[in-house]
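Read the single chain below, which is given as C-alpha cells and is the form predicted alone.
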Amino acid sequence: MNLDYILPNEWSIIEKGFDQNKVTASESIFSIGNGYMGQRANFEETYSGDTFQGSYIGGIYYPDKTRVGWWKNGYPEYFAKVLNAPNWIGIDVCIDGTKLDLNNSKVSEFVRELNMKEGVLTRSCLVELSNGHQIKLETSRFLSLEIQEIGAIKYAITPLNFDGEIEVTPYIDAGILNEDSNYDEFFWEVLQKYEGKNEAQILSKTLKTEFHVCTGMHMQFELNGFEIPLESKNEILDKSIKYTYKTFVKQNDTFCTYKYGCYVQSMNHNKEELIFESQKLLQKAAIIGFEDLLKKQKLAWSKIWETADIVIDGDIKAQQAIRFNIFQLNQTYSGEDSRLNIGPKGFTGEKYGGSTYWDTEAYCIPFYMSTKDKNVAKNLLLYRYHQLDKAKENAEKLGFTNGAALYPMVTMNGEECHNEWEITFEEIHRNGAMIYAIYNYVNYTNDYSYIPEFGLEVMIAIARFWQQRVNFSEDKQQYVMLGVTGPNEYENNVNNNWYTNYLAKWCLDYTLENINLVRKDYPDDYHRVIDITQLKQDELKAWQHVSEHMYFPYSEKHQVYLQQDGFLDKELITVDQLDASQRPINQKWSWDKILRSPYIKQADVLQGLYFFENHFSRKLIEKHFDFYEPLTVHESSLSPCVHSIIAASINRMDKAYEMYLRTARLDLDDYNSEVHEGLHITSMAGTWLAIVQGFGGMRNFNGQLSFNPQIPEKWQSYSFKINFRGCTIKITKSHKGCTFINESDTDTSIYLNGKEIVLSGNQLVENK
C-alpha cells in the first residue's frame, strides 16, 4: 500500500483533503513529541470514526501479564508497555446544540500540517454541520522543548453563515486503556481530582509499578484577539474532569480557546507535591502565553536543526523524508535523562510496547553521537550499564553462572519482557550490540574513560555469557552456537548463525584487548573491576580459546559465509520471482512457510559486514551483497538502510538510492502497510546513516574519520554536519566535487578517499 497523499514539501508534512480511511495513518505520521512525552495527532474534538487515541510519557510503563499458552523456565512473566496516559488534549465542541464531529459533517478545504522546522502541528478546514451551520476551524498544537512537561493548544472557531452559541468542553480523561492490553485491563488508578478556576488536575498512579502522574489543564479564551472571561459548568466524574463554557459568537467573529496541558510525574518530583507542581507549571505557561511559548519552540528547534539538518538539492521527496526522520528522532529522545531510551515506535503507537530493543545500540547511537553532544550518546550507554545486574539475573534464569549477563531483547527496567520464545531465548545477538555500541562510542568520541569507569564490567559479563553459550563440537573441533535466531527472524532455532558467531568472537577479542589496556593505563579502575567481577586468569584463557576456534558456516560452492548451517538446504528462489500479490509475506504466508523459504527479513551476514567492514575486502563484500540482496524482502524496517550503505560502498548507486528511498519514506509511503500502528522511529536513525555513511562514505575505523562522498544521479547536491571530538564539520557534495568546512576554532584532520586532509579551525577545503 502506498498512501500517496502526503504532499512533497521541504520542511512540512502536509495532508490536503479529509479522508476518513486515512485518519489512523495520519494520527501516526503527524505525531508530536519533545523527548519527555508524545502524542498521536488525534483531533481535539470528538471524532466518532476509526481513531487510535494515544498520549505517552517517557519511562512510565506497566508490566502486562504475558499471554502465553505454555511456560518454560526463564520465560518472562510480563510484557512491559509504555502506558497510554491520561488524555489532556480533549475539547468537545457544540454549535447551537449540534456536536462538532468531522466524521458526521461535510468537510472541505482540509489541511493538516506538521511544521518540522518549528515543531508545530496545525489543522484548518471548513465544516458544515448537520444543522447547516458552517464554521472555519483552525488549530495549532505543540509540546514544548523549552518546558518539557508542558504542551499548548490554540483552538479557533469562526462562524461563517450564522450568529450563534458556541459551547466548548475542555476535559481531562484519565480512563484510558492501552490498545495493546493483553487482558483489556485498566492500568491506572485515579487517586485525587482537583478543580480550580479555569484549571483542573487529576492525580493517578500506575498499578504494580506505582508511577504517580498528575495530568493538568488550564484554559484561556479570546474573541477576535481579545481575552474574555467565561464562567464554567464543571462535571467531576470517576475518571475525568470536564469544564463547559458557553459564549455567543457573531458571524465571521473568531472565538479561540487556549488550552495548556501538562504531565508532572514521580520520576522527577516528590509524589506528594505533584498537584502543586502542575499548578505552578500551568500558571507559568499561561503567563508566558501561547504566542511566546511558540516563539521559544521555534528557537529551540532552530538550534537542533543547526547541526542535525541534512540539505538535499534536486529531490524534494528525499529532502522531505530525511527531515521527517531527523525530526521524529529528536521528538523521541533528547538525551538529558539516562533512565530513558528509544522505543521502536517512540511516542507514536503501542506496538512493541514502547520498550527498548537492540535497535538503540546498533542504529541510533551514531545519530545522537554525531548530531548532539557526546553526553547524549553516553546516557544511552549508561542506561544499559545501570541495568547490568538485571542482565545477570536474566542470564541466571536461563542457567548461566558466574556473573554472565544476557541483556534483554525487550525491556523497560533491565528485565527481559519479550513474549516470543524464539526471540526471548534465541535472539542473543543483542548482547553483542551492547559492546559494539561501547566500541562505537569510544572510537568516535575518543572518550576512552568510559571503558574503565563503566564499560569493562559490561564487557566481562557478556564475555562470560558467550563462553558459556557455545559448545565444543568434537566433529568439527571448533566451537559452535546452537539454537539461535539472528536479526533475520524468518529463520529461527538455527545452528551457527554467522552473524551471532562472528559477533561473539569479536566481543571476546575486544574484551581481552581492553582488559589489557585498562590494566596498563587505569590500574585503580582495573583492580576495582577485578574485585567486583572476581575475574580469574583461567577465564581469559578460555575466552581466547573460544575466539581462536569459533566455527563459521561457509559455502565453497558460492564462496560466501552462510546465514546458518542449513541455509543451502533451502530452494534459493529470488525475490523478483515472487508474485507481488504475495507481499509482504509476513502478512500473506503462514509462519511455517516463511521459515522454510529462502526469504530474508534482514540479511544477517550483511549486517555483520556493515559493522565490521574493515575486517573484509571489498571483493568479499560485493560477493556477499550479490548473493543475499536478491533474497531479501526487507520486511524489517532495519534492513534497507544497511543495504543502502553497503551498496554505496561498492559503487552500486542505483541500488543505494532505491534502498535509501525505501528506508527514508518507509512510513510516509507506508511500504509495509502498517503505519496506522505507529512510526518506525529506530529505523529512522538508519535513514540518517544511509546518507552520512552511505552516500557520504563516513567511516571511523581505528579512530580515523574518513569520507568517500558519492551522490545519487538525481540529486544536484547534498550537505550534512557532524560533531566530531569538539569540532563541527560541514560536508557538501555535488556532481562537481565536495567541500569540507570546519566550523569550529579547533583544528582536526580527516581522510578523503584515503588521503589525510588537515581542517584548520574555520577553514574550507575544496576537493574536485
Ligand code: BGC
Contents of the next structure:
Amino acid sequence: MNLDYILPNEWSIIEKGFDQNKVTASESIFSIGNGYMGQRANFEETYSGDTFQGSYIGGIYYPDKTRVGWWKNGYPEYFAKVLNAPNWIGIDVCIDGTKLDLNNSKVSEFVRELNMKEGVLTRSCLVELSNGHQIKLETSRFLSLEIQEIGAIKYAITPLNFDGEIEVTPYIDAGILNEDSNYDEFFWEVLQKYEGKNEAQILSKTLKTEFHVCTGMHMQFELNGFEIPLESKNEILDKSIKYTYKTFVKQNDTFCTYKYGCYVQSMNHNKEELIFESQKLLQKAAIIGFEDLLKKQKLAWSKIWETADIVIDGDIKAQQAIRFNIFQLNQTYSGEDSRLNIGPKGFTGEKYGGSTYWDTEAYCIPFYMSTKDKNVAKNLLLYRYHQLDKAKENAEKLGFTNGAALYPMVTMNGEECHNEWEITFEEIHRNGAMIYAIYNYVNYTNDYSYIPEFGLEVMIAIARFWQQRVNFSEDKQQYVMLGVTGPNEYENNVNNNWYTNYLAKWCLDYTLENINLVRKDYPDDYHRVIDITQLKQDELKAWQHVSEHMYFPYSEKHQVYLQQDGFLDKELITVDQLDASQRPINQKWSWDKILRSPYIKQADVLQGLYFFENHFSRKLIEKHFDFYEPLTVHESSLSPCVHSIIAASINRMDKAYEMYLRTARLDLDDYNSEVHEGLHITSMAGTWLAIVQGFGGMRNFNGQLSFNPQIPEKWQSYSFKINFRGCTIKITKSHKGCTFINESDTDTSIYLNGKEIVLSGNQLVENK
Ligand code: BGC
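To test you: the structure above is the form predicted alone. What is the structure of the form predicted together with the ligand?
Once more the chain from above appears, this time first in line as the rest of the complex follows.
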C-alpha cells in the first residue's frame, strides 16, 4: 500500500483525511507505548470497519500448543503468543440515540497526529451522523512514562448544529481475542469485578501462565472546561463493565470525558492486592489530572530526546523517519526491568509470537547503550543471564551435556518457543550473538565487572555448546559444523555456514581470553564460577583445538568465504536479473524454490564482516560486498542496515544511502505491504546504526572510539549524540566538515579519520 498519506513533518506523524482502507495501517503506525505496555492506535469509540484491536503488556504471554512438529524429540512444547490484553480505552458514544461510528458517518477534516516530541496521540475531525447531527470530535491519548501502569484519554465532543443528548459509555473489557491465530479462543479468565463511583476494575488471569492482571478505569467529566458531576448507569457483564453517562449539551458546548486506564499485574505486585493497587493508581492519576500528567509526559520525553535525537537538515522525510524509529524504540523498551525485552513488533502487533530474538543482541543493544544510561543495556544482558538455566535445559533436550547452553531463537521466559525445526534446532548462530553482546557492552562501557559477575558463566556454557556442536572431519582434518541455518533463512540445513563457524571460533577464543583475565584479576569470582560450572582444564584445551582447527569454506576462484559448503553449485543469477513480478520471493515463490535459489534473505557472511570488521582488510570486505550484495534480496528488515554500514565503510555512499532509505522509512512507506500487522521495531535500531555507524562511521574496537563521518549528498547536515563512558559527545557533520562537542566535564579522546583528537570537557572541536 502506498502510504503517501503520512505527511512529512519533523516531529510528528500526521495523517490528514479519513480513509477506511488505511485504518489498520494507521493503527500500527500511530501506536503508543511506554516500555511497560503499548497499544495500537485503535479508536476509542466503536468502529465497525476493518480494524485490528491490540493492547499489550510487557512480559505477558500465553503458551499456545505448538501445532507443527511437536512429535519430534527436542521440539519446543509451545509457541509463545503475545496476548492481546483487556481493553481499557473503549468509550462508546451515542448522539441523540445514534451511535458514533466513523465507518458509517460522513467524516471531514480528519487529522491524526502522533506527536513524537511529547509522546501523545491526538485525533480531530468533523462528523455528520446518519441522523444529520454534526459534531466535532477531539481526542488525545498517552501512556505515561512517569507512572508506567497508567494511560490517559481526553475525549471531547462539540455539537455543531444541534442541542441534544450525548451518551458516553466508557468500558473495560476482558472478553478479548487474538487476531492472528486461535481466532475464537479466550485466553483471559475473569476472576473478579469491582464497581466503584466513576471507577471500575476487572481482575483476570491468563490461562495456563496465570499472569494476574487488573484492568481499571476512572472517569471525570467537563462541560466547557468545568468539571461536572454525572450519574452513571452501570452494566456488569460477564467479561466487561460498562458505565453509561448521559448529559444534555447545547450547540457549540464542549463535553469532555477524561478516562484514566491502567494495568497492574502480578509480575510487579502481590496478586491479592491488584484491585487495591489499581484503585490507588487511578485515584492518583485523577488527582494529578490529565493536563498535569501530560506536562510530565512532555518532560519525560524531552529528557529522552536530549541524548537520543538525531537531527537531519535538508531532508524532512529522513528527519521524520529517524525520529519515528528512535521514538518507537523508546516506546518499546525503557530499560528498568531486566525481565522485559524488545519484541520484533514491540507493542504494535501480534506477529512473531514470542518476544525476544537475537535481534536484541545483534541490533538493539548498541542503540540503547549509546543513547541511554549503561544500565539499560546491562539489563538486556541480564535478561539472558537470568535465563541461562533454561538455555542449558534447552541444550540438554537436544542431547548436549556438561552444562552446554543453547539460547532460544524466540522466547518469553528463556524456553524455546519457535516452531520451525530448521530454526529451532539449526539457527544456532543466535548463541554467538549472546557473547558478542557482552563483548560489545564491555568494550563500549568499560564495565568489565560484568564479565566476572555474570558474563563468564554464559560464555562457558556457550563455549561448551560450540565444542560439542562441531565434529572433527577426518577428510578435512578440521572441525566442521553440520546441519545449520545461518542468518540467511533462505538456506536450511546447510553445512559450514561461514558466519556460524566464524562466530563459534570467536566465542571460544573470547571465552578463553576472559577465563584468563578473570583468573588473574578477579580470583574470587573466578573460583566461584569454576565451582558453579565445574570447568576442567581439559575443556579449555579442547576449545583451543576446535578454535585452531575450524574449517571455513572458501573459494579461491572468487577469493571470498563461501556462505556455506556448496554455495557455488547454485546458479548465481543476481537479483537485478529477477523480474520485479517475482518479488518479494517469499510471497511469490514456494519455499522449495527459494531454498534452491542463490538468493540471500539478509546479511549473512556480511553480518560476520560487520561484527568483526577489525579482523579483515578493507579489500577483503569490498570483495565480499561485491559478491554477496547482488544476491541479497533484503527480505528481512534486519538486512539493509548492515549493507548500508558496510557500503559506507568502503566509500560507496550512494549504495549506503539507497540501503539506508530502505530501512528508515520501511514502515512509514510500507515497503513490504505489511505495516497493518505491526511495526518492525528491532530493525529500527538498524536505522539508527546506519546513521551512527554507517554515515558517522562510529566504531569502538579495542575500547577506542573512532569516527569517519560522511554525509549523503541530499542532506545539508546531520548530528547525533552518544553517551560514552560518562561523556556525552555531540557529533555534527555537514559538507564543510564536522564538529565534536564534549558536553560533559570530563576530558576524553576520539579518533577522527585515524587521527587522535582530545575532546576536553565542554569544548567544541571543529574539523574542516
Ligand atoms: C529474520 C530473523 C529475525 C526475525 C525477527 C526473521 O525474518 O530472518 O533474523 O530474528 O525475523 O526479527
